Amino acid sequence: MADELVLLDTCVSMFGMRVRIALAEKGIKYEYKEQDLTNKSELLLKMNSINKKIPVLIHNGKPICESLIIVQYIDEVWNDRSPFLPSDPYQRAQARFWADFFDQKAVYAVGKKLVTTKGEEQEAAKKEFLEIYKTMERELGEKPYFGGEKFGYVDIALITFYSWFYVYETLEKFSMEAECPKIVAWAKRCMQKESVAKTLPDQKKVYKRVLELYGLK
């Protein structure tokens, strides 16, 4: 029997698009059902019940939650094909270091104040965001990716907020590629994926929804 897979998703989130591009480049077909986080359906509050968040892959009608696990599971279900973290136990622990760390860091919170503030507020949360960027940049040094010469698990969790940094750089007025060169140059490299350039939407869609989103001029 074939595997039964449905992805409970919103198009413009970075943590959803992990998983797209993670299904992407094992070549997984599934169902999407996009989501209205302003009404949120009964599937997805009965899929997840805790969180009652984006995304959830539904596996066989079992949910998986929270998009690094999802992106681990699909590495381990899948794994004859297009492996995301390495097979060294030391560089797996180091893979799965970085992205939790970018997580824990809450770029995607930060970011949300870059939007959102004013003043000292909005310039603190600029000054933190790069900060951040600016560190994974120096674990990424000259290599093409995270993970060396391969295309894998850390580029999979910092890669779908590239998405975001038009909206980052026009409400805040920096250039990223001024401030993090190295991170651009990666962004641009994973951009030539086809599972990544399909996966994330149009900067400026984003912009145009996150203006709307946030009642922004």
Contents of the next structure:
Amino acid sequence: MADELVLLDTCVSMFGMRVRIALAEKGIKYEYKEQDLTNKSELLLKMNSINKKIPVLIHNGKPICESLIIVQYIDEVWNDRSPFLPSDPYQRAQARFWADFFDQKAVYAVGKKLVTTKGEEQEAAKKEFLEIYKTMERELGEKPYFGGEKFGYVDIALITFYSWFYVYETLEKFSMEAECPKIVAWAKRCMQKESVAKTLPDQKKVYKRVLELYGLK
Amino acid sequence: MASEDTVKLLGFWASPFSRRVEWALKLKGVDYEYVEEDIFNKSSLLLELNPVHKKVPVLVHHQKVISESYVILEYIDETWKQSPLLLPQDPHERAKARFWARFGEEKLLLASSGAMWSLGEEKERLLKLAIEAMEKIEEEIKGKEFFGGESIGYLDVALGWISYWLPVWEEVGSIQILDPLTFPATTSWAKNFLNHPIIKDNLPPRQKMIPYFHERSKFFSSLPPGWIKI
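Previous: the form predicted on its own; requested now: the form predicted together with the partner chain:
Let us now look at the entire complex, which starts with that chain.
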């Protein structure tokens, strides 16, 4: 029986992008269904009745929700190629820890504060934002990828947020390259991968959209 | 016993997070050395082992350090492959277990503990969220003895705090979330869970929990409102 895969997502979602990169890395074919979150489809409400959020991967009619849970699922089902997680339990624990750390820090929310607030609140957001990335930079160290020699789980978790770097830098007048050079080098390395380059949007397009979204100049 | 086989767990007696790691280790029959941490006066050992979060639980195995309770649970399951297998074998069931563990933490636990110590409108708001989350948990456990099916598993261990910490929080906060009439399946599961021989012998003393959480409530309710992210 051929696998039937449907992805419920929005093209701008950095969480959805994680799943798209994971599917591309494994060379998996799927049907993409763009969702309107202001008018949620019956399918989305049925497949994720708990959170009503995207992304949702539907595999042979069964839903899987939460981007990192979906990425792990993909890795476990299509375990014959391009593994995202290492085989050693301790290395796996480290990967899960760091992806979880990044999500706990809610980079998206911090980044939003960075561009939409002013004064002390903005300064605090900027400090928090840079601290998160500097912590990740220390974890990366001299490795080409968070996964070591190979692009893996933590790389997938983080890289989708790279598409907003230009937004933060331009609006807040700082340079990620100056602040976190290894992270920027890592991101550019990831962008050499077809799965990432084809999934991540153009940074200038994101910038225009953010300006519209938040009514900024 | 060679020193590199030593398993050490840094925990705190009242923490549901370190307790769930103990349950997992005991279910697997893994010997470990327990080190009680005073989380109000953190040891240099804890700060060295978990510099990122500075929290318990922390597991040390073969001198390798693992923190964050859900990460530790998966590590335990993958390292000690003997029965019981905590996570389901089927990938879709595994994904569901991970989803519900996260839901329990992010929606039910935060709202319940928040409802315990907060006051007025905020208390009402969190109580409502906790009950809504409990409704979803109830649907999930209906018809099953354990979340893992016929035997105790990852999700039972992850949600086990509901059976013992929640009633304490309800008493301390003068709230009711796990109403047996509204949530008969969850209530029944909680009883089964507490009766499990491993769990029964691994619970913090209730008479210590009550004054402890009263103290914590006083502390949290004295903080400026709005910091709880739910």
